[in-house]
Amino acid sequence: MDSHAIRVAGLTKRFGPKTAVDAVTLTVGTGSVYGLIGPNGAGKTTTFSMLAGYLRPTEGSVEVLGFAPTAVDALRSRLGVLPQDAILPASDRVGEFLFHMARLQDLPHAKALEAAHTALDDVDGRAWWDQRCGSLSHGMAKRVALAQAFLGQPELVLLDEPTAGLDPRVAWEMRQLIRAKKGSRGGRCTIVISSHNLQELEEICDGAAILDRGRLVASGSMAELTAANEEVRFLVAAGTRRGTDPGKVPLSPIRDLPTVASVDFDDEGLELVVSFKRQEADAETVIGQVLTILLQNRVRISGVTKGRGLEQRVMDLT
């Protein structure tokens, strides 16, 4: 079986003289949660639309589950999609809508009914079965739309801004559901999320692609993008300075560690950045070594992180 759920090569989309997506090439591994990242106008939604089959590329190729996204019959029940501004049919009852969508996947009546109930249960919406879609709150409607995307346990699910406009608790619950769906179908379910919420993507994604003005500027695992496997950062308490006196950051002993490649201390931001040789040690080992030196020198520490954070990485690239 193919180890990649999505293959994109030289993907380009032009709208008249404007190039919205410019020669993007990437792959998404089967069973992963993958993010599409970038500022407004980066080409995320256009790329998403081509993956979903809503738009045809101007140049290049895109395959989902080994087929062109427009191969509707081949992808029926295997691909689920949640567009950003999905609108539910206001007059339909929730159960009726989900049942109808399941039938469109060619499920027989009994299995379609079972799939609709299961999908609604998964989003804690069992009580909404007989409610009109038009009477649902924004958060409830988002959950029903998500239930539709995961209806029938598809192999690949594309989600565009799945938590946009939700209050923090509902957004958290949606993230938990997405996390729970990862690896369903025996670990083969793949989820692609296009979102502006970088903290959310860093939390739930295994990897991501960063787009800027239509071009792919970086892609890889989340650890690679955030340098989590290359550097660790220590935030020290106010009043800490360079040096080796008690209470000051001892840079020389840290530089002398055989696992350390470079050390930098930002006096203004009070942040110590330690880059390490990943072939010789992992982040946890380096954190332990550096913390030992800092504590021996009575340096007060207010935080430790691996890498620079996805938000900082995106700001650096876009």
Given for the second form:
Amino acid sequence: MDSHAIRVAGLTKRFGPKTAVDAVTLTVGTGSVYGLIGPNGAGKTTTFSMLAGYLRPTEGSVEVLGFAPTAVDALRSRLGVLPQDAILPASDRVGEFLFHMARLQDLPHAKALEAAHTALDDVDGRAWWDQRCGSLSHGMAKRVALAQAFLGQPELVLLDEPTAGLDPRVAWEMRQLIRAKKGSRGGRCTIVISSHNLQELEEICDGAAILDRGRLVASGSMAELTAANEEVRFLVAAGTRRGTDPGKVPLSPIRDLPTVASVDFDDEGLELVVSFKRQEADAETVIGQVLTILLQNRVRISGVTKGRGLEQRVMDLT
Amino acid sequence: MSPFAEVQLVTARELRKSFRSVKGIVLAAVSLAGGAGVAMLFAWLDRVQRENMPAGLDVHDAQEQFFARWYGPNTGKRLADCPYSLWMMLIGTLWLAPLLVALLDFDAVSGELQHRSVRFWTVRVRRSSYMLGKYFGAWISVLVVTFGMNVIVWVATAAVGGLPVSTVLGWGVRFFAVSIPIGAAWCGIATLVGSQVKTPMLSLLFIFATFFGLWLLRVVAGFSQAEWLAYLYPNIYDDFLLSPRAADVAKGLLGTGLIAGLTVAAATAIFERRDV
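Same protein, the form predicted in complex with the partner chain this time rather than the form predicted alone?
Whole complex next, starting from this chain.
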């Protein structure tokens, strides 16, 4: 089996004179949860739409599970998609819509019915089976759309803004569902999420691509993107200064640690940034060593993070 | 999954949608009620005409002459004994077909493009199957409604007109059969035009404008050297389809088939290449 669920090479999309996506190249590993990140107009949804076969690339190539996204017959039951702004057919009943979609995935009548019920149960929508899609609230409709994306246990699921517009509780439930689905198909279900919600992506994704103005500005595992495996950050209490006196941040002893590559203290941000040699120690070891020194010097610590955080990384790049 | 199975599933959904939507129910009800009213009128007129026929007038000869002027001598001879009311119903059906097609089909594709619901389908069915399913859905919906109207007319003609049931059914089915390929052509044109825009109201306007344009072409063709233009207008083919000669019927089927086939093929080819 191919170790990559998605291969994109030199992908470009132009709308008239405007280039929405410009020569994007990336791969998504099988079984991973991958994020498409970027500000408005970055080209996330356009890239997503080309992966789903909605839009045709102007240049470049897209391979989804080894096929062009338009190879419907080959991908029919293997690819599930949650389009961001597609409205469910208002006159269809929820159950009949999901059943119809399952039938189009080539499931026989009984299995299609079972798959539709299971998918709706998964999004906690069992009671909506006979309800018309047009009468659903935004959150309910989103969950039904999510149910159709996961219908029949596809190998690859593309989700465009899966939690946009949902209240915090439902959004949390959706994240739990996505996590649970990640483990389906023996852990080989690949999920690609396009979202604005960086906290959510950092929480769910194994890797991501950061887009800005149509270009790919960074991609890799979440640890690589956030530098989680090469730096740790300590936020100290207000008023803390650098120095060797008790209560101050002692930079020299930290710098002298054999695992530490460099140390920097932001006096305004009150943040101590420690870069470490990842071949000699992991983040947890370094956190322990640095914390020991800080506590010995009676420094009051407000927080500890591994890496920069996805949000900071995106701010830096876009 | 075979394309045939895909088309079947999309068509079935389209039919369900057509006859369950408010628009579909209202259209069917209005068509059937209108058809019933007109049918009673036709049947009554037919009977009155026959009862008040001047003595010595041969109805057979009179009808033959009338239809010969309309369709030519061969068809005139064939239609000499047909119930006049059923023929009137055929003409009514042919005039009503474009209206019915436009109203039933205008939002089939454009509505799903506008709301991007089409995206739920394009990852599961070939785009050609989607378009064919939409086309067959529209065609069958129109046929069901017109068939309903025709049945009402048959019943009225038999009951009020006092004609034998076998005569009514024989001619009724023949006349209805004429409207089937012509309806197919109208649906093809509506599918092609309606699928080019993302706004249902624009789709409706463009479909009506196209139908009117085709009617104008037919009128213009009558006054110009380019008589072939008339063959772009589907209703012209009733001349061929009513003829007793097999070659003429074949020409009628070929003409309507070509219009339907080419328009649906064009709609599919464009849809295959477009962004949704």
